[in-house]
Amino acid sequence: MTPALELSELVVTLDGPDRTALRALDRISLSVAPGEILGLVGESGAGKSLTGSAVSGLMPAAARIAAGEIRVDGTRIDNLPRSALRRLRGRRIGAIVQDALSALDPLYSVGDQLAETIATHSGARSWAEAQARAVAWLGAVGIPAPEINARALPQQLSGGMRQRVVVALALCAGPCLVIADEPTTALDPSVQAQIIDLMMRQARRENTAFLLITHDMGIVAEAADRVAVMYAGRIVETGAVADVLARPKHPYTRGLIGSIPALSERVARLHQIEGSMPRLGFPSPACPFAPRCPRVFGRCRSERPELMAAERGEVACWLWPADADAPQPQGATADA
């Protein structure tokens, strides 16, 4: 089967000081299925919401794909112009993004917005038939009289409802492809929990492959099929959602799943990790989570680890797959 999304060892540069061309994204390859979710996890600035945006093709200015390929549907696309990339975003390419106000366009109603993308890239006969189909879409993501709601410009509108636009924007033109970046962001937990359903119930029935972009372990917990979980430009490890909250392998994702309150028990202060991802330019041969590991040992310090197959995944970390046998820091032991 050919994958809905497929990346091969991506690289995107920034623009830096004095023309330096700073490496942000560093050899990512990953694939996602059709009717898959895969979800994209790791703190701010790891890179996900630019892998995401470099598949959309809506990178910022300063950006570039310096190496690599990204094809959609098993169309190379990172090498089209731009106004074949135009044509893909809304036919084949969908985009939940969290900040639904800025992607709305505030002089038109969410009817009339929805009918265009439909018009456009959804082969409507006439736009009486694009504005039947929005309202349709309207209620399909759950707006209350969408009828009446579609008139509505889009400041007149909640912020739940607003980010309910977006994903019918998304998925009203039938792509294979939708880049969700922080879908659930400063929505209320019943609005969050109705969003990912949607996106659950569109990948079963209508076979579209999602990219969940998020920092929320949990929320990939309860949506996602796979994980990828990035760290400072790389992919660190992936594998079924299962297996990796099950038994992750690399001490980053360790954290970050050491990070999700459990509702059984009341703690005083949430796990965190201590101290902060390396700056860009900074390049180093030692494994870029060596500072903030609490089982970092020799090799470590001086050798960075590919992403190597692995038990139902893969992982970047020297601790696999001698795991047990490998130097510990004191107190620690193989399971924390």
Second form
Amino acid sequence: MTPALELSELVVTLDGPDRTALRALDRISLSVAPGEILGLVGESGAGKSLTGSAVSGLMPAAARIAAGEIRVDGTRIDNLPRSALRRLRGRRIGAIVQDALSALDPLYSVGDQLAETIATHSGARSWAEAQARAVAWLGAVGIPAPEINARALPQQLSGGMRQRVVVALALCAGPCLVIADEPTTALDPSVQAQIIDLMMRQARRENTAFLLITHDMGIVAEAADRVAVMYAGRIVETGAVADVLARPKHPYTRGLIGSIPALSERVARLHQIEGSMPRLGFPSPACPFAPRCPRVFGRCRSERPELMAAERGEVACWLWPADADAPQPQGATADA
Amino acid sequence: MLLFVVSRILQALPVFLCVVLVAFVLFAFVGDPVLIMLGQNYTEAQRAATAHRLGLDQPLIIQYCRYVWATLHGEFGVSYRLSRPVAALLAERLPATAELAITATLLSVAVGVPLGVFTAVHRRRRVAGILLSICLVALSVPTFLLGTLLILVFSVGLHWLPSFGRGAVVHIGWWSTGLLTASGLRSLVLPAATLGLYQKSLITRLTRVEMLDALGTEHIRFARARGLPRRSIYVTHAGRNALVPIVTLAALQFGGVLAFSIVTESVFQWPGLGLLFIQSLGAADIPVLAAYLILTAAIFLTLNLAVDLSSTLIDPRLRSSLRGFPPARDR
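Would you mind giving the form predicted together with its partner chain, to go alongside the form predicted on its own above?
First the chain shown before, then all remaining chains and molecules of the complex.
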């Protein structure tokens, strides 16, 4: 089956001062199958959002694709002219953003914005028909009294309602892939669960693929089928969510999972990963996580590990394969 | 909406009365109309009789009230210089100035707004930089110099266009229009260009800044992500978001050229209000100057009301009636 999204060896650089190019994404390879939800996790600045915007073609002006390929539903899109890309946006690639209030135009009712998007992509015969379909979509994403709320301006709706509108805007043209960049971060937990549920139902029912970008391992555990962990512009671990959560291979992944406090136990101090990510533009031959890694050893500081198959996933760490000249990993629970 | 209009008019009323007060003070304390009317030789009895006939022996507050009353009825007294009713003078001059101001403002908006949008959308292209530099030059050239240069080139040099006056006019009721005759239209070109160039440049620069602001917002980014066509992004979304300050500037500019196109009207000897004003100023023609002051205030108050109304049409957030919309809640 053709993957809905396939990145191969994608390199994105940022224009630095004095015509230097900083490598912000370093040979990212991943794929998302139709109907699959891939969680892309990592700290702020790891390159998650940049990966998403490279696919939707909305990267910041200073960023450019230096190498690699992006394929959506089998079609290569990274070398398309802007006009062709514009036709794909919204129609084949939907986008859900974090801040629904600033993402909606404050001057038009949510019904009008939805109707405009529907009319643009699916050739509604008349504005009235587009309006009617917009109301139907508002109902489909769980907005009560859609005929009335369609006339509301974005700022007249609650945060959860607005996010539902954003979801409807992303889905209304029937895309095969949706880039969801921190879709629930601004919402309270009960509304978070509803939005997650909405995306999961869409994935199952319409076979829509989701690239779910988040810093929250809890969201990934709840919604995603597979997970890719990013660190400093690279993917350091991938695998099925159940495998990665139960038995994280990379010390960074382990740290991320350890950062979620368990409800059953009270701890004096929340777990944290010491230090911060290396800054861009200081390439070093070492593993970028080495300075913060609790299990660092000699080889980590002289040679950078590549992503390679390990059990049922992939990991970029010298602790794998397990027969390497390193201390054996201690299992899933103990660390830090 | 009606409530909104009424409240705005009530707010404007004190301002208007203040301006009328200033005009009245001009009348009451600058020069003595009795002496002007009686000339060189008169007796004290004649002076008292004239003052009584004009109501000038009554308390100031009574005089002010009578002045307001007369103003509201469109009576502004008689011009000292021309010995004609001021209201008739203004009505005679208003069409010339109004046609000039409307033409100049329409031209400046029709050219300035698209140029502003263009320079914002193509901000990295060299053409945009050149256009902006031209605007900056146009903003720095004084009106009298620009007018004189245009006359020199197009009237004296090329003989294409007349250098002064309004050309032939057609009377429709009390309104005289130069828009219906060829010579009237030809006469309009140079003064309108002189007035419009400055306005156009101002509007271009404001439009550019507002558009850049609007284009940088998150909702425009999201509109692109939804694949909306460029036209919709630039006009429907960014354009409408940028529009309120542009309308405000254009309206105030329009008021400005309607009331104060004195230099341009002098350069082109345009028979409008500005020319009347400068001539009356020279002759210390107080009734005309006072009436002109009141007319100017009325123009700007009306324009402000129009701007407020159009702003609420453009930006629904300004509509107080919408605050009652039932806010939706999560289930």
